[in-house]
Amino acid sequence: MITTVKPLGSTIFERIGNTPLIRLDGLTAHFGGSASDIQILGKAEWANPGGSVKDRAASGIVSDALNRGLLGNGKGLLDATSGNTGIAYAMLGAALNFPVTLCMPSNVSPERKKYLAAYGANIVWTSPADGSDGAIRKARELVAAEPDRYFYADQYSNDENWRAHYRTTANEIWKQTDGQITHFVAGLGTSGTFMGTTRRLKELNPAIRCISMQPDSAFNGLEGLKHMATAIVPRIYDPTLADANIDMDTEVAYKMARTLGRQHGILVGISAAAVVAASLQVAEQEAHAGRDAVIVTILPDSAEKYMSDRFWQEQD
């Protein structure tokens, strides 16, 4: 009997998804007490097929334009990103044949240009100086100078990047945690994680506390994540959904990165770092006050994109 394997393009979707949460004992250890009292969960979503949370998002916007037949036969997907939503939308594309063309800063890092090439995107680099914003402000002309040829995803806008999360990832947490769950932190990058995965939890538990993490400053080391206060700030973006926002220094999410591979083990992406380093601000403040929690953030990939960048020499 011949045994039929589908193709790998029928399959993409189920493999996004389902990412374990790993405990980050190791942060909070000198709080005293037993180790159950404070917990720092981390959801690793290097787990996903294209390495990043960007996965989800990605998935649930190609699946609604192929649903709505705005995407294929010929017509190709332009998005502008800072690199992991690309690499899924590439990935994609190269599963699901349709052509993708990315709009990104140049100044992105090596690694993340690799795995784009290997995927076989078109790529319009943009300026570093303009930052994501104008990588939108690029692929916005693109696809009002040919309609007809792209469809236009638009992450920063698509309400599918937020629903990916109210349906996936807040379900999977809830799930996981037994929903024992009392904080979720998340960075604010096209907002749709945080948006999503917040507004389900609410619904599951209202006393949950969800804190937004952002740059401290326009300018800034923190990849994919925006300040909001000057950047163009996502039509899905809903500051009133925190509870709290925490402003994250650059120099604050190197050296958890650093601490995190040097004493823990765990090679983690530099926004992963700032929500960690958000995330131990939280736990610190729970500690103070007495309180138990359970804190669960997302660690959006792993430090593979990153390993050229210099701040991995550094001493602490």
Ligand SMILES: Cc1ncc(COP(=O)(O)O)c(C=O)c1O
The other form holds:
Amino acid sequence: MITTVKPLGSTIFERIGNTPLIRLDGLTAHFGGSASDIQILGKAEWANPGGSVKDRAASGIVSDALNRGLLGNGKGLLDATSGNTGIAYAMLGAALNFPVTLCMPSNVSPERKKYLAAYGANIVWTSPADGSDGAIRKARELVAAEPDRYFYADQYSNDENWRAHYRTTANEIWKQTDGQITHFVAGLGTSGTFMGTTRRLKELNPAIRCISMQPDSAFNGLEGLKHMATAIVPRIYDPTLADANIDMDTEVAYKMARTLGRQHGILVGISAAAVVAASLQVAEQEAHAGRDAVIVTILPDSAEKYMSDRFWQEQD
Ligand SMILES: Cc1ncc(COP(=O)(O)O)c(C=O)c1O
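Please could you give me the other form, the form predicted in complex with the named molecule, since above is the form predicted on its own?
Zooming out: every chain and molecule, the one shown earlier first.
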């Protein structure tokens, strides 16, 4: 007799999201008696199959393009990326069988280059001096020259980027905190994470304070993040959504990355260390004011792709 076995296991899309929320209690222990009333929680986005938060935006962008027939049947995906979105696109392209071409500054970490090569993506390198904006200009040039060859995913302007976080990240946080979240802190790259999560959290409870974080200068080591005052501002970015913004110094982020590794056993990427440092500032303000707080932040990736950076070796 022939039996029909229903498909088991998870598809690539189903494996994205539902990441753990990890407690960063050790960081707030020094607040003394009120320590238990201030919690910092980090969403461990490295648990996504491509290793970063960008799996969410990329899967939203790709599934929308596939549904609308903009991608596939010979048409490949093209975008500019500083690394993680590229890895996510490359993974999805390999899994779903469409070509992926990425424009990116040639100074992205050697680990990222290896991941992209392993997934078989085509890379167009741009000058490190032009940063992520140089990669954006190159992608626009390529698509203008051959519009029929590419679906230009344009993560900086594509509403599917923030909508992925509106649909998934925010609702996961709400559930994982039993609705007790008081503050949300996230870094700004394309701004998709901050925009989408904030929009949904404010619907669930308008009292949640949503705080963005960005590098404090144009020249910084916070890979994946943008200094909005000097960058090509993403079309999806709306600065009025943030209740406050924290400007982050690269050295403070490096130090936090070392502290998290050496004293808490958590190895995170640089932008994750930066948002933890920003969350600690928020925690200090709230502790000072004698208020309870449940602060949730997004840890975009782990330390895995930054292990060759030299800042890990410094002593504090
Ligand atoms: C390591 C890292 N952190 C943070 C971000 C910022 O996320 P978003 O683009 O959603 O603002 C990115 C984006 O590429 C990233 O790669």
